[in-house]
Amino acid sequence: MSSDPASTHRVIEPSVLYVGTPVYLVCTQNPDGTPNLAPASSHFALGRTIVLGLEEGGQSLENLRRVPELTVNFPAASQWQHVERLAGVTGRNPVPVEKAASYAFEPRKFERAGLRPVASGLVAPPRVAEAPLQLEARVVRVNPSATGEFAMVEAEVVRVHAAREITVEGTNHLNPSAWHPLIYTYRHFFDRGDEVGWTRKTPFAVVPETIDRWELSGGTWQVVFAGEDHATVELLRCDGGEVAERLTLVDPREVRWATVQLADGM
């Protein structure tokens, strides 16, 4: 294969760049006390800080900036035709005239979605019931784009509210593999791939049951091994480090397991 960045890749002027993000619903409250409900995907988070790129005009960046307080909604990638039904409206009234061609007033997203609000604990506006994952957050500042046309919203989340279904009972953790997030890349909506592998801080990845089982005995291991449908593993004794056995592995899970071990210790 060739290593020359010509050969492989070309120059391209996407109109986009939304290379594949979770879908949310923000909703916010309106002058007259009623939730607005809107789509959206550019986002991203860090700790209990969550930043949202809100488009200038629309009726959640306005509300926000009078009422600091949101709920931001992830719903499941079964529920696309949901997030759909809110494309082609908006809650502003007279619509805005660069968007009177092809948006029309709807005053009640909610029903428009198919969704139901429920309240929230801490924050004005309702949660979408419906949502596996919903956020509670306060808007902590808004900061202008370079270009104008949007704004990034920055919010505190103060409560998260999980369904059971997507949580690790008896933890506080979302369980990766019921969790199907909507995505949203280049105008489609896609449901989560195949699990590919994991990192090495997850507190999910389970040690194969013979490795732990050598472990408990006293005994190490070294993964020597890992490739796309199998990975070898050394057991070695606990008095001196010779090979005692080598195991080959091939459960998927396993063999993404060892491709880990083996690259921590790379």
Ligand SMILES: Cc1cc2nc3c(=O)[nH]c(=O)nc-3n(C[C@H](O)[C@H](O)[C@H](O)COP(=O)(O)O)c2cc1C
Given for the second form:
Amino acid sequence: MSSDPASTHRVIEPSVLYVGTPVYLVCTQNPDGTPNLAPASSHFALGRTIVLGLEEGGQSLENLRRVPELTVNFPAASQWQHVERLAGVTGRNPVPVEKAASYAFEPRKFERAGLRPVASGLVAPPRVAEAPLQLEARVVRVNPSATGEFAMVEAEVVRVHAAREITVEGTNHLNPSAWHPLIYTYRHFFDRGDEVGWTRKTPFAVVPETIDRWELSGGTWQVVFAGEDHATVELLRCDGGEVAERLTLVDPREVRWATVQLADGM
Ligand SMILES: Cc1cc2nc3c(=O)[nH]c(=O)nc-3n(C[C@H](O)[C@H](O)[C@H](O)COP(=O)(O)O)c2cc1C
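Could you switch over to the form predicted in complex with this ligand, since the one displayed so far is the form predicted alone?
Below, the chain from earlier opens the complete complex, with every other chain and molecule after it.
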């Protein structure tokens, strides 16, 4: 492959920049006390804060400016049809002019989606019972975007509900292998792919057994190579660090473990 960027890339003008983000269903409270539910994907989370990108003119944003409480419900990839049932509707009545051609008013979003509301513990809007991951949150502030088209809703997550099957029983951890968020990429829905690696902070990285035993007996080790399908690890004696054995790892998860060690040691 050429290293000249002009030959490997081209300048394009895509209509959207939806690179691939999990979909969520945001639940807010309508003026009459009923819940509104809308699909969205723009968001990021850091610490206990979640920031949502919500369009001006939508019922969700209007509701949040009035009652600053919400639930953010993440459906599983297999639940995409429920999301799509809400794709052409708004809780706003009358439907804003710019949306009139492609949206209809729907006051009963849960029924429309074929989903059930379940009461939240700390906030007024209900959660989506079927969503494996449900966040209860309180709005901290709403920042209008520079273009005026949407607002960034900054909210503090006050409670997290996770379906048992996506958690690691007896811990507060979500099981990354069991959780399949619905990914929205350039207007298509995807399941996530296979695990390809992890970061050093994961609580689930398993040290290959031989290396673990070697370390327990007082020895040290160093990863000298980590490639696509194998890795080489040298087991070093505790006295003087001379190489006692050269191990070849081929199990994909062990190769990934070696890749992480090598990357971290750089
Ligand atoms: C998969 C998907 C992702 C969407 N992402 C967003 C988003 O990130 N922010 C947003 O404001 N609207 C998003 N929308 C559009 C809203 O769902 C749509 O404007 C809806 O009418 C809002 O409902 P409401 O007016 O009742 O709040 C998305 C829709 C779909 C189907």
